[in-house]
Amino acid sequence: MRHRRRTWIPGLLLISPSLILLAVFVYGLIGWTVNLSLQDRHNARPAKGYVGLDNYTKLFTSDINDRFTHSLKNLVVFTLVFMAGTIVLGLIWALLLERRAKAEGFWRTVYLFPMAVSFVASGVVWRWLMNTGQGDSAGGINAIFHGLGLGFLESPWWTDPDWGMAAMAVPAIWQLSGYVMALFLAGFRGIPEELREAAVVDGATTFQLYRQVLFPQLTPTILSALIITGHMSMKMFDLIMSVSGAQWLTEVPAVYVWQTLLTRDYAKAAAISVFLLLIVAVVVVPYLIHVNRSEKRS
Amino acid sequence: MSTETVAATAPAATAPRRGGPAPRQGLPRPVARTIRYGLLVLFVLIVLMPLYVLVVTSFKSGREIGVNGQWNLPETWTFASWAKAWTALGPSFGRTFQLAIPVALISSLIGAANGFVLSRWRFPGADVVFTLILFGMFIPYQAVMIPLRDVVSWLGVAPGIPTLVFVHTVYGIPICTLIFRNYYATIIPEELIEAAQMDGAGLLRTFRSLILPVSIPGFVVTVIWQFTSSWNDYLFAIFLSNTRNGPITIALNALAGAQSPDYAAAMAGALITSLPTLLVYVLLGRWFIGGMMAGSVKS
């Protein structure tokens, strides 16, 4: 038998049309985007020439009513609250669901149900359940609480100016703790068996199996649903669409862009896009780099 | 990483015993075990809720709507408002079809030859170009959105359908890529593939007749994730098509989109809209979850 040496010339043959669409369809166009956020280019006329960066400044001091500012500040306590929320509720799921349960496909199969609806058929329903209303027209999240008694945390929901952004993150809660669980579950699948056994012959209780053998194992995966729901964070675009229709108080950048487009201002929706980009780069890029190195060392 | 530290804190040396004892519990163990299904119990209801409320209120009649709360059941069920909602989404719902499958189908395949390449086959500057490739993976779409519907203006393509194929193809190419290059990394021995070389097996050999059969775990997971995001995808959709030759997102964001909708006609369209991405959940969700466990999903 004659040993042929593995030549790469066919691995890069067989990749080479994905690599193809990709440069030109992710990175030819991104180049594109920037390219037009520096240009003047408004309304269907071409472009009237480079003007810098004034796209971008013009974002942060001549934006009117300092809408730009606002969407991210929006955009800032959407993410805080639905990454919280997500990796939290992941988090208990994970927990309950690690060990062989009774009927675990089934708790397993309802809590990914959600994230099998898309954005825009559960935003019609949340914005029914967060309507606001009295007595039987109230919505059905109110009704629940003036039900039990707590009348004190009945609210607007979405149309309220100080916890609107909030509540607008509670649909997006729903929709993805599921997937964060499954997360956590292979997370912890992935922890070797001879670890936990040898805790525990140890004597360690559960608390401590968690705290100092479990979790500290799990800490990539954690890594991984933060970059993950804060990636998501970022392109929450049906979901406010669709439950608030998009509204001033619970606008965020993505949407910001699209209303943008419709009136017909390209260069500003790109500058836009580019800035949203590079925040999501400069979480994801180091990121990356991360997962590469630490994959090389083991 | 984390792994060393704990390795050499935790007594590793002593002989891992299968069905050693259990640790020792903080609380008596019916305690513990009631207050884990009583904890499950209620979170399936409060995942649960609004689908209920979106079965409830699709069954009112729209005098109902509004005077009667939103939880209680109907006072007449009717099946009016999915005639309703079925005369406006009925027609995108077959086209969303002809959207999810192919797309399902085709980016896994292309996503399996790359993982596979990328993990068992690599080329010289393997590293920096799937680093690019997952990269693709982030990217918000709005940062491709502009120029792209030039493009496709200016290739003369119509939008609808086909050009929706297209583009969810390409943009899935990063994570069917990423979760057949895990996959493969966890299953497949090096080993294997030098054997199949030296058995005289080319590339495109050894990945039909030794890896695609394996591969069944991995293409669950990218066929779920495919169908189910090109089938709710709302962005693409609204700058790639439109109500008369889009998905179902389209159309539903039509039929409920509006200043004051009709409720009951847009909770059944939501059903109507969620049935085949549902259906597909409870029918492969086991093997969904069990995929990213196999280790396919990286952690």
Second form
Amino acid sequence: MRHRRRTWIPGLLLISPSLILLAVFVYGLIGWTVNLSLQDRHNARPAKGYVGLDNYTKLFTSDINDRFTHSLKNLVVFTLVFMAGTIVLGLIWALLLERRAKAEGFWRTVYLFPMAVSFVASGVVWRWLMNTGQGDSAGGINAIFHGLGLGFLESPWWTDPDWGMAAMAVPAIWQLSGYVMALFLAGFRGIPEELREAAVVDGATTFQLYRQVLFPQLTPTILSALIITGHMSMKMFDLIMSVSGAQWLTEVPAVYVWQTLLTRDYAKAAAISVFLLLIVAVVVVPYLIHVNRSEKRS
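Please give the other form, namely the form predicted on its own, since only the form predicted together with its partner chain has been shown so far.
A lone chain is what you will see next.
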């Protein structure tokens, strides 16, 4: 019994620094933000006291209602376009490489290279590409369309009230589709070769092989890609800021939080942050429960 007690003590000492840092800088800050969201705290004055859920209800009922709901709608549009574009493009690239294509290492590097660029740097580049100016200040995309005689395709891009958020998703798709390609490629390589060979022996065509054998095996990877891209879409603050700036048309909740902090309305900013955290939790927690149950069954 005494020997058993001694064995866990060194292990506890080894992980103690990690546990302390995790408790203070992750869950401690989350708890502090939740606590702040329940107070009446504006500017640098001391808190007047706890106001319950007032800061949350004001997000949907007060004069800030329009701005907050507008940012949420922008986030939904951005997330849907970003997730669909990233997963479809990543899957296409993975299909092109999954049968050991020639120069696979080179093409994988080409697809993954955009991930090495910071969001701010790529945002500056795409800001120029989507620039709607005239003459020398014309953006690269519109200039190409104009030079090819396809002027009807020219667009104000992110300042377009109908397509602004969809245009904002394009730089994000360009930057992260290579990461999704790597996920799908690992998923394909994890499928036992015996399944392919059995399907071919049974006379399955290439289309039937992918639709009835490989894609069903890829379901967990697709689910992971959906969760990861959905989570990433809520963290695109720097990319959106560097492409379009803090404009009303392309404002998302993360940008709204930043602008709220500039006005020193800390309680409202904390309430918006907690609301976003709950959205992420609603998506991620069921997925983690599903993964844990699958691992136990296997």
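A quick note: this is a predicted structure, and the numbers were derived from the prediction, not measured. Positions refer to the first chain, counted from 1. Think of the rigid core as the biggest set of C-alphas that the two forms share within 1.5 Å after superposition.
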item: Shift of residue 13 between the two forms at or above 2 Å (CA, core fit); value: yes
